[in-house]
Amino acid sequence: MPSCIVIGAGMTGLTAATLLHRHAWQVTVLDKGRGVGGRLATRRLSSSRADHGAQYFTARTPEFQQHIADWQQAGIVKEWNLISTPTTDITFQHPRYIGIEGMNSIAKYMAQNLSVLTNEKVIRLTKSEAEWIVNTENGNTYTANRIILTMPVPQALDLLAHSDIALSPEHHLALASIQYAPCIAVMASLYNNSSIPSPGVLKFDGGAIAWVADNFQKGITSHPSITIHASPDFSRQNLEADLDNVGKELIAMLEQWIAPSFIETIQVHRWRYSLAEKRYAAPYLALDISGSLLIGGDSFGMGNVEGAFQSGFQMAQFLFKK
């Protein structure tokens, strides 16, 4: 029985396991996380739920919309019905979907049926002549024919050095030039509804803020929850501040929308690799002559939702050949 070991729970990670494990492969999902997920990420604060990493998805792709499809069918996902208004300053032209109970129901449901091991940090990766050999912050060791990597690619970098692997000088290169954006994401639990208008999202081309979204508008809570989105350059410099100030001074500038004494609670994450910048073009990369350690995500490709789907996706029919 052929085997994998994938590394990272999100969805490109998810996405490869679950095609694998459908042709019989024996595959393992290693995340360091408390959860599965990645950036399909959703907080409870309070007695509310907030969205805050990727907010929503479109699907253009068949083999996307069909899992979309699928997964409307389970009711796992539904039309966000966004639309373009002067606050979005957004043009909808392709349906977004969301995770009806939040996008980490997404990737909980992907995960289902596979065997995912959470609070697994990957230290070492070594490769014997038969199979590859990965060792864990734990202390575990587990094996298999193939290695997919989906973490960020500094992250990815990092592994291999530590591991020893040399790459290509072209890998090297295409690797090192892919570049991130960070974000620092607020969720605040409100005692009242925002008065941010319909569809429940404020979009800024400029200044400290790029997105606002109302987890209530949008449908996944039942209790008032606001998600912001820093923009890339205010979280670039305020990346290292201290995050409890950073969140109340983005929460301070919507006083228009959100008054002070509706603020029940606050929390803050700090996304490192929030956006690719600067993609890989291709789904995915190969790292070995044989095709046994490969690696993608949302960096490669189309990026986004749908393009961490489509690496996943590509990556198992490339192995499927082998």
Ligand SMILES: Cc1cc2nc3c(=O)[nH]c(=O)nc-3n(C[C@H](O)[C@H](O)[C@H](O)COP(=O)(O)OP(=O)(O)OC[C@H]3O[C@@H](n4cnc5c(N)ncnc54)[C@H](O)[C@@H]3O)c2cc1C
Second form
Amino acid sequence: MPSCIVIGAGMTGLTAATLLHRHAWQVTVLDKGRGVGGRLATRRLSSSRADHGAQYFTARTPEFQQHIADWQQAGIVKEWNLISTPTTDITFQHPRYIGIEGMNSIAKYMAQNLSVLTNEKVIRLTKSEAEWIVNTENGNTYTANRIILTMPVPQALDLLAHSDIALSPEHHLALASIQYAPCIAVMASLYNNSSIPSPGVLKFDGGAIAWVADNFQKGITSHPSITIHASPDFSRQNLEADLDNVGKELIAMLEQWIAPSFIETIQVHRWRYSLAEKRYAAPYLALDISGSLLIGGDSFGMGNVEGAFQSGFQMAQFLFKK
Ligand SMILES: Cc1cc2nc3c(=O)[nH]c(=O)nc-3n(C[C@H](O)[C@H](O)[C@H](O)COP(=O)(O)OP(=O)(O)OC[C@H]3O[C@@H](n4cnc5c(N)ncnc54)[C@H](O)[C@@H]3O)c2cc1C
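Right, the form predicted alone is done; let's see the coordinates for the form predicted together with the ligand.
Next comes the full complex, this chain leading.
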């Protein structure tokens, strides 16, 4: 039976693993996080819920539309109507989808029939004649014929360097040129609803804040909460700053919509890799001649959650043909 170890349980890894599993491959997904989802991230704050990574996703490709239709039928995903958002961003004219109980619930749903091991940070890959050997920080060893890497590319390069896997100069150049924007995300639970106008989104061009979502209006929490995404420039400048202070500074800028007395609790998350600003054109890259070591993710192909899905989908198709 063909086997594959997928490293990373975000949208890319879970998509690839789902398809391989359906074709009777023996698949193990390893993730260093406490749970699945990666940047499909949702957090609890007192009695509310907030998405602090991806806020929504598009569905422009037929394969993804089919999966979304299945998730909608299963009650996991719904459309978020942002068409009425006052914005010059014409891309809002396309439907946007969200997890009904937060974005992370999509990953949990995808993972339920897969063999996914969390708290398993992969620290080394070795190729023997017959198979790949994967070592984790916990001292565990896994083996398979194929490996799929889906973590942000700088982390993958680090793993490959620690594994003594020599990349061709072309591959190294291609991977080293991929870049991500950082993002400081602030989540706050509120005693009262914000006065952000319907449908619950603020978008800013320039300045410290790029995006604010009212998670109550979004429909993922019954107790009010908001999510703020700092702009890439502000996030870059403040990435190593005291996050509590940065969170308070950003919330204070929204006094017009959220009175200081409304704030119940604040949490701040530092994303070193949020959206891929410079991507590799194709949806994945085979790093060895036999095609047994693939690297993909949202920095390959079209980007974002849909691009992550496409990357995972295309890697599985590639392996079926091998
Ligand atoms: C703040 C923010 C806002 C965003 N907004 C949007 C949006 O509105 N719309 C949109 O479409 N996209 C958005 N995105 C991007 C979207 O979240 C990503 O494109 C997508 O979720 C990436 O999925 P992935 O599986 O490729 O990577 P990830 O979700 O990052 O998954 C990679 C996984 O690899 C794991 N990992 C890393 N190293 C190791 C290791 N050594 N061993 C084991 N596991 C490891 C990680 O724990 C992680 O779970 C946003 C992202 C952020 C952070």
